Amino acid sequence: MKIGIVGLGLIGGSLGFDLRQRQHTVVGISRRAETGDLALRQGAVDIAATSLEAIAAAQLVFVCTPIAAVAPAVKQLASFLPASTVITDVGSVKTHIVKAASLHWPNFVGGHPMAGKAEAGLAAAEAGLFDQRPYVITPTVATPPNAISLVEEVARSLGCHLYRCPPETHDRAVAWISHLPVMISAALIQACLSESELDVMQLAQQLASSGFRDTSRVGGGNPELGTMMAQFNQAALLQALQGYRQQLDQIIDQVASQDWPTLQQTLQQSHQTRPQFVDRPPAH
């Protein structure tokens, strides 16, 4: 099959490495050509172009820019492409996109694939990143079917575990595990930075290992991506953010109130249940 790349960052580098093992053509779309040149060398495409007219003969597009420019692609695609042609995304936020996209070609399929690594790029891409990982297909009623199949079977042959959602659904609990988070561990650091007493600073920045490195490490992402993060899930994330607000005050006050047996009962109920979300097995 050929399939287009728009996008040669981390997601679509990999894809490509990816795609190629399992024989598949990949054109790569980069605005800038040296990107093209990167990707070409490393093989993780065939061809690169930083026209997207280069994947005009596409069956199957995957978008991969960020979120704010996937709409716009697709309305770019949408005066060239074949309309058997098939478009899916990477965005971490699913309803916005989808909305935008459909509105510009019917054979669009919201996709997410859930793997990532701290550092960013083409030059971070790597085969094998999406293996065991997550993949959320978000289809509306009007998605045809042919699309929504086509899409799954090249994630399946990933090595993905897929799940299959409403992109409300989906924004709604990526709020909560993984737009939070970002949101959480970016307050952790700022407040750390709020400590007046340069010896205090200087000391904590000395002994802070991997608690504070494994609670800090996603708020200290792509600032680009955590903004667009809040922007386009605004209102899922708000009401994650109310909803930890309203927890972390009541840990305050229990500490406050030295209502210790209290406290131990919370720290508890997080020690059984965390588990739930970091040890499930796979629903496919």
Ligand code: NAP
Second form
Amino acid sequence: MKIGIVGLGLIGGSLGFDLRQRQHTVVGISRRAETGDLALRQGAVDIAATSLEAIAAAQLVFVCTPIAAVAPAVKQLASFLPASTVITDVGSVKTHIVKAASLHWPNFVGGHPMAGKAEAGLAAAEAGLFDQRPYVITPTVATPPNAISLVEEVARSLGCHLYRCPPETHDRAVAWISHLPVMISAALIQACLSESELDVMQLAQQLASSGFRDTSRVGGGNPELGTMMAQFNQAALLQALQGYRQQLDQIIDQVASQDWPTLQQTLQQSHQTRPQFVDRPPAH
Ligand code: NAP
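Could the form predicted together with the named molecule be shown next, to go alongside the form predicted alone?
Below is the entire complex, every chain and molecule, led by the chain shown above.
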């Protein structure tokens, strides 16, 4: 199949590697010509261009730009693509994108491959990034079933575990397990930086090991992506942040009042329930 990828960064480039390995012909569109040149050299695309018109013959187009640029790209694509072309995206937020993009293109299917890294850009792209990872498809009642099937078929061929839900459900779920952790993790780094004694700070930096590495990882990721998660999923993220603040306040009270039995109960419950999030077998 001829597949277009708009935006050759971490996700677009990684998709390019995998789709080419599966014998698809990949036409990649970048803003900057040097990104396209690198994609050709790395083997992420068969054809590179800076003009969207180069993907006029694609049957399927993945829009892999930053969140804010997805709907504008779909609007531009809508001016020349044949109506049969299916457009999908990989954005980390779905309600805003699906609403705006579907207005421009009825054959649009919202999608979110849930794989990533702290680094951004094509240089960080890698083959196999999506293998055994969740891929959420977020159709609406108006999304054509054959368009959903095509995107699911390609996602399944990448080794992904498929999930299907309304965009709003996706956004509330990822607010808890993806967007909230980014903000908490960033706040953790900021809080450590507030240490006023230089020797304490330096020792803390020298001692920071696997626990700090795990808990600070997502807060030290791509700042542009984190900001857009907050901007485009504001309501769900705020609700999650408030839920988190409530829990943190309770823990502060338990520590301040030396209520060790209640603190232990809190930690015991967390110990027991964490596997429900991190050790669940995939649904499909
Ligand atoms: P990235 O590495 O920064 O790549 C984005 C690419 O889009 C850049 O290479 C850039 O191309 C191009 N681009 C930037 N601004 C653009 C604009 N205004 N118009 C057109 N193209 C533009 O970002 P990413 O991590 O791959 O993220 C891309 C999408 O994947 C986002 O929607 C994000 O929500 C989603 N996503 C990210 C992750 C993750 O963990 N990173 C996971 C799942 C989904 P040039 O080099 O040509 O400027």
